[in-house]
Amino acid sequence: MNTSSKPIRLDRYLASVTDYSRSDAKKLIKSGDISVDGNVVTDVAFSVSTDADVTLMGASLRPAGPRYLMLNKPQGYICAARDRRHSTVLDLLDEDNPERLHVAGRLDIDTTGLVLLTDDGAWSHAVTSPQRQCWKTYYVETAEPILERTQIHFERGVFLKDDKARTLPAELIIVDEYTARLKICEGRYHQVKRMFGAEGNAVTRLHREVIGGISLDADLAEGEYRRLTAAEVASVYLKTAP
């Protein structure tokens, strides 16, 4: 446990790593369930580390480690915390305290396959930030055939709408005339749609299959979800080639 962290109320404190909110946490501290460090703790803005030995009624309460998932994302669900016209990705999870996840780079409504989401600030950046150029492939399908100088195109960058900068070098492979699978290691707003957009071509759909070193598990049909394994969530630190 991270000793350093600055101490944190202990309504709060148990808020975060139980499903109590915080005013049945309150409750639990005046009724005199909780001890800290063997001794019954019963004001709720008490202060207490993280490294300290918090109990309720006996059970050591610890801070969950940080969650890594992988989702197969289907069409109408919108990556965000919450929305009132959609339904979100964190409506497809059960899991405890859905809300302190997010996700490591989004999709849009339209848009199916891989999203990874977590808790880890940390992890999520190495996910997004474009100077660690975490690759991405999309499986793309196109309303016009593709034509053959898009892949030259698209490797040297192109110019998006009300964009100043070219895009970044990406790796577009024509899988058949309406039908690619593009590599891209940014992610600009509506990148892949624009970048066809670009070219006089529009995408009718569009599937997220690997980001860095991670690949969406085939055994996970549309709106299932499941937890890295311990190697996925390391890959991401790894440089990764188009």
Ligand code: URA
Second form
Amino acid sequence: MNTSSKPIRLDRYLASVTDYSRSDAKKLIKSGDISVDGNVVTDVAFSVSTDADVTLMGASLRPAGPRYLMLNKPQGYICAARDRRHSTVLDLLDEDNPERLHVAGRLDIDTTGLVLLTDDGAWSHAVTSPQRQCWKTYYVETAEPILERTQIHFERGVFLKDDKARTLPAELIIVDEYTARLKICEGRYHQVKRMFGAEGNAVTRLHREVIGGISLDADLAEGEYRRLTAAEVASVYLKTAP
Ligand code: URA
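Shown: the form predicted alone; wanted: the form predicted together with the named molecule:
Below, the chain from earlier opens the complete complex, with every other chain and molecule after it.
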């Protein structure tokens, strides 16, 4: 999370908290419309701390804090900034500057469930980096019966086509013949589908329920989203067991 309060130049500050370019910010400052802590400032290089009260014609401008959202992704949406053929998860958001958000751990177009979106790169790295051991739980339905030996194989790690290393140890909880929950702490391309493929099985439905300490909110209908609580945001930095 960005807690920095290092002073920065006023023109740079304005460009970071508004949609003005640096050159437009300079013009605004020179026009005398900007005040800092109640005093008009016309010096573009004025040093301003990020907790100062900066106003534009009397209206307060505050740096927007980082955003952390959870979305219940429906099928048919892709986890990308834009796509020529499909709608993207950003199309489901009613947010200012949605293009500044990115997905922390993508899902395939036909996978449903928990998607996290943020503009905080360090936070999304904590969600996605295998070294950070942030466990994800997937609900899986399969075409063929799930064999008990698959549990042992996933625990040991399996080789996926074109990958050099085995998958990291994963936990498979068999719910019934064709249904299971799989907990993994990495996010290789189509990982869950490829893991079951390596066992001669095929995934027919895939739904993400949990990421680290964050469970998909049962009150969110498909396509709905909400802001994460502070505890949910912080939970990503705590090591979770599978
Ligand atoms: N593994 C997959 O195969 N697909 C997803 O969408 C997520 C994990």
